[in-house]
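Taking the form predicted on its own, here's one chain by itself in structure tokens.
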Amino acid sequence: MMPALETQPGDPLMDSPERAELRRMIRQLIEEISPAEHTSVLDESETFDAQLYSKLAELGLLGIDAPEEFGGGGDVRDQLVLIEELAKGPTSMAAFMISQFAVVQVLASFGRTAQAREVLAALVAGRTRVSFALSEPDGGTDVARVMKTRARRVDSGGFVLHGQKTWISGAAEADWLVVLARSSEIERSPVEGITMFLVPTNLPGIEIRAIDTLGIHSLSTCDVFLDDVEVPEETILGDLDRGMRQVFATVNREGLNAAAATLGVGLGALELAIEHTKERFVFGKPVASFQVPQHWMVDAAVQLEAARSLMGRAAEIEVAGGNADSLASMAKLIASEAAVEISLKGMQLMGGAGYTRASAMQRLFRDGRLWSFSPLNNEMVRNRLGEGWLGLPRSY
């Protein structure tokens, strides 16, 4: 990386020796295991990176801030530092991890029996692997308001899962779904009345087919259709009826994650158009010594190091014990804005050798687009920040 790129000493993610070892060692992985080549050899077939995988659980990565018991330690910040390392290159795996630490987050909070737990102990391990199902055709960001998918009870106790996902991140690869689905009527607020179930893949009436995306093409993006799939209760995870106010609790850290990769994203991109523009000459000249790339690439650096403050900062008040559900919006907002304005201007600068399959550039202006709406589109991030930082009325 370029130094000016680099974090600095007093820099929030790399404020231990721990923490910049962590990163050494996640940068070396990548450089080993997947560099760019095989990451576009990946990308191009739309091929889980396994072999990279497989080396983050045998280094105890997947469960970051997970329970002690279940084989977890470090905290949010740690996380930040291994998502934003791992969207520089394998994009797809820092997607991968964003969906990873949120099921850790939610088995870990609310998975009281022991299936989850050893679902739990089992994803931490690397053993197994689980897809958060809550989009739906008619609904994203109010999905509560709109969701069709309904959990019947029957007379044996448990409950009949009919409906369907959509967008459903890592699903064609999972053994296991957390699945959201209204469980009770309750007139008085459309968050109230639904209900989490831990279910496996492999339950009869579950079919899943993947979605042909623009990128992130080395993690499946599917829809899930449940045709009465029956389920006994003890997969309901938290309490009956309120799995949506427990979902809530994980949104605020996705989106804190996401701005980690979306950063992570504007740095590759900018790193890649900083060493083509000393490198390509018109004119007799390097294309970096003239004014207008100067500019945008300076602006780019900007943007970013804006971003990392911001996530940074969020991250310290998390760590705290704090409220950081504004900053964290924050974050995500401007870091992936300014990762697909730097993945796009980089393919400008670049000319045709930007526009090229086997450039990382068009690879990252197509995996960056995707945290512009996920997990949560940035017009409504701003629609909440109005209303919950500058305190104007809602606007929704």
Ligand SMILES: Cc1cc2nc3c(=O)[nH]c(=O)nc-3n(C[C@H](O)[C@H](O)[C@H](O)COP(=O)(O)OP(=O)(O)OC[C@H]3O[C@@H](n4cnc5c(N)ncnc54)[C@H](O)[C@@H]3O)c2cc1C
Contents of the next structure:
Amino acid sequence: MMPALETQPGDPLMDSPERAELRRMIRQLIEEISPAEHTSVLDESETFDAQLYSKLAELGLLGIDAPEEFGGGGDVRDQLVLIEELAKGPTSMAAFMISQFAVVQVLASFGRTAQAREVLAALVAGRTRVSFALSEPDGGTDVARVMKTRARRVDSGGFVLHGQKTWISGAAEADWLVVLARSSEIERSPVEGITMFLVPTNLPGIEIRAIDTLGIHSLSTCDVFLDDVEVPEETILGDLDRGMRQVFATVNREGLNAAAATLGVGLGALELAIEHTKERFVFGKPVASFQVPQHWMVDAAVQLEAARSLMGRAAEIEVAGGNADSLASMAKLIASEAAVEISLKGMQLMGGAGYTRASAMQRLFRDGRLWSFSPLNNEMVRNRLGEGWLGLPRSY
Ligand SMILES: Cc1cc2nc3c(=O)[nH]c(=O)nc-3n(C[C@H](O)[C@H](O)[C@H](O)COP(=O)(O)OP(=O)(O)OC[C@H]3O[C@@H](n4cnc5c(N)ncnc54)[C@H](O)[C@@H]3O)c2cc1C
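Same protein, different state: after the form predicted on its own, show the form predicted in complex with this ligand.
All chains and molecules follow, beginning with the one already shown.
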């Protein structure tokens, strides 16, 4: 990493020796277990990095911010450091961790049954995997309004789930799904009347099929079909009909974690661009000595520093118990747009070398593209900032 792109003592995300040590440890782990060539092989073969996952479990990093009784520890700042470092190299694992932390948070907050608590402990220990199934074919952005998956009460006291979820990260390898389904038709507001269930993936009626995506190839993205899947009432997480409201806090944290992922992608791409353009000679001079490439790279570094500052500030406010939603949204906005732009320009700066699948630049572009529209698309992020931060009339 170029010294100028490193965190500095005094940075919000470097303010403790423990966090500096965490960053160093993750870097070392990636160097040892998932260096660039290995990540590229897994990306080509669309394989999950099981060895890296086991090591993250061993180090207790799968449960950052979970309650200590479940083997958790640390807080959002540690999550951000982990995700940023992963995203620079094995980006799919950063995507996996965003989903992992979301389900950990959901289970820690709303898992009241013995089974939910067992699943949480196993999830943190790396003994089970849980996917978060909210999006549907008719829409991800306004999913509550268009949700077709139904939870119908049956005589046994349980529910029958019927519908389809789509784009579900890691579902092909998951043992459990957190499923959001409409449980009552409440006219007042679409976010009411939706319930969250913790469902084993091996129940009759569940079918999971992989989707061929542009990037994040080392983590499956799946369609999940629920064909009259019967579940007992105890599978409800939190309160009946309150599932969507319960999920909102998770979505906000996902946004901040997505900022860390895209910051990592942007830093990884910029580092590659700097390395390549210093070494590659054109007209007898390094590409990096021309003014246009330099300006691109300087602008990239400035954007990333701005994103890092916003992200750090949002994290500190969140840890202090404040509301960091707007700052977290801004961090995600800047970082995700920077990541796409930097990796795209990075490919240009590398010429033909940026067009080969052997180069990590094209993978960073494909992987980083995800967070421009997920977990919330940047147009909606702007809409929400307009309304919530500037007090403008609702635009959607
Ligand atoms: C690789 C991958 C992994 C994913 N993992 C998960 C997961 O684990 N669980 C899960 O539940 N979901 C997951 N998703 C789904 C993701 O959250 C959705 O793709 C996202 O919410 C956008 O929804 P959509 O794709 O239906 O886009 P749409 O809702 O169809 O929106 C399309 C576009 O319309 C525009 N738009 C929408 N609303 C507005 C507006 N009000 N104003 C202006 N423009 C607007 C935006 O440009 C937006 O990108 C994943 C998606 C992918 C691709």
